[in-house]
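In the form predicted alone, a lone chain appears below as structure tokens.
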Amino acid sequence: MRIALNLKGIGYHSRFVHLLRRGGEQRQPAYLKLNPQGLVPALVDGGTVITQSLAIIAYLDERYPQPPLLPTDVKARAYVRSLAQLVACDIHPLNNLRVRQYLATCGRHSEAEWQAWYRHWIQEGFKALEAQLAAHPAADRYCYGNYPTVADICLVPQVYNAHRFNCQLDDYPLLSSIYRHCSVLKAFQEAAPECQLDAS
């Protein structure tokens, strides 16, 4: 969400929800009133609350159409959405904090076992994503063409996390190249976790 806001130059005010403090601030009553699912992010625009990253990004793209986060061609839009959903729906949910906590507490899995789980699903998803990009002529500095799209917005945080957890990315040269191109852009740099006021 932060990347999309930054790419579009939309001013916003952040209210940070710490995922570990006090048992997870996303589980506190005040936040659950906002988002009963207890997940982040949530976008509040006036009296409207929007949850789920892809829904928020779509809302921002429709409300603030410049610069666009999807190509103009209908087939290209479907392709870019499929890349974004591969990451947001098939990789990220298996690797997020609540899954890690469940594996540790209910499954009694060790940190090493959780890391193996994480690497497995990163590899499965990245292998498919790399193959899709390699087969498509529009893969360039970004997932599609010469400007960032919603696919890049979804990809970059996952590559960032893969680096955090020491995943080997040698088999994904296209993903690594796209990550490097995005990482020099101010919109991506300012959205990085270590640049947030609540970074610890």
Contents of the next structure:
Protein chains: 2
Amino acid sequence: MRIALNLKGIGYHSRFVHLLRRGGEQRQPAYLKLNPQGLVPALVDGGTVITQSLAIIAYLDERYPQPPLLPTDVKARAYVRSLAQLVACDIHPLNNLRVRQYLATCGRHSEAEWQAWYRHWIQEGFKALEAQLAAHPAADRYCYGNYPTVADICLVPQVYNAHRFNCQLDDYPLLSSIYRHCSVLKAFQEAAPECQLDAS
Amino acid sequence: MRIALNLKGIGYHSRFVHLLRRGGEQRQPAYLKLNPQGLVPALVDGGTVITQSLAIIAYLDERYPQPPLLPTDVKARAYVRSLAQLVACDIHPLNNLRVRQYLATCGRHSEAEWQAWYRHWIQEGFKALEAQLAAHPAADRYCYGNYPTVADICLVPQVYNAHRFNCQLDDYPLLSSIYRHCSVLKAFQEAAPECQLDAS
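One more: the block was the form predicted alone; return the form predicted together with a further copy of the same chain.
Everything in the complex follows now, all chains and molecules, and the chain you saw is the first one.
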């Protein structure tokens, strides 16, 4: 979401919701009023609250069309959306904090088992993404075409996290190349966790 | 995907991919050529293969606009998309077959533990959905407005599965009402698993 706002040059104020502080600030009444699901992120635009990362990004793209985050051709849009969904549906939901907490408490998984789980879904997803990208021409700077799309916005934070979790990424040269190219862009750099005001 | 095709009155041929036959037909070379990820569904339209349910539905909606699967107002579109994403990202990915297989083999989870896991994520998701729907007016026939949208297309199969897994749904009167209303529509009925040619 921050990457999309930066790419479009939309000014915004961040309110940080600490997932591990005070038993999870996302579960406190103040945040639940915004998003009853208690998950981040939520975008507040005037009186409207929008939840779910991909719905927020689609909203920003419709409301502030320049620069676009999807190609114009219908089939290309479908392809780019499918890459974004692959990350958003098949990787991210399995590897986030609430799943980790469930597996640790109810599933009695050790830290090593969590790491194995994390790497398994990263690998499954990245293998599929790499194959998709390899089957389409000229995907070395961005997932598609010559500007960042919603696919890159979804991909880059996952590669960032995979590095943090010491995942081996040698088998994914296209993903790694896209990550490197996006990482030099200001919109991506300024959205990185370590650049946020509350970074500790 | 079948519901979207039916709602739009688009003729199609189904090729059934048996997830449990021959070690998973979705992992056989014939299917991997279509979708390297080895996950269903995939839509083949002429020479184009599109993967990921929500990307397929968005494609169908752009290529065959009538009847629409999203409202026209930008904020309403965002809301409907957020409901669809809540199901597609926060419920479905956690409860599908590949996760069940991983937990059973690598996680040594019993069948009872799988059922508890399944119900946990259904409840988390449905509680959030019910709260979202309750905060918006007149969501008793469909998730939004007076015709089925992508939100209903995502929701109905999840409620169907929750029934199969004996989840208690008394706390979700709006979800249950929407499910009942959609279930009488031919487009939803004909997409139900038991109506498919390969149903056993």
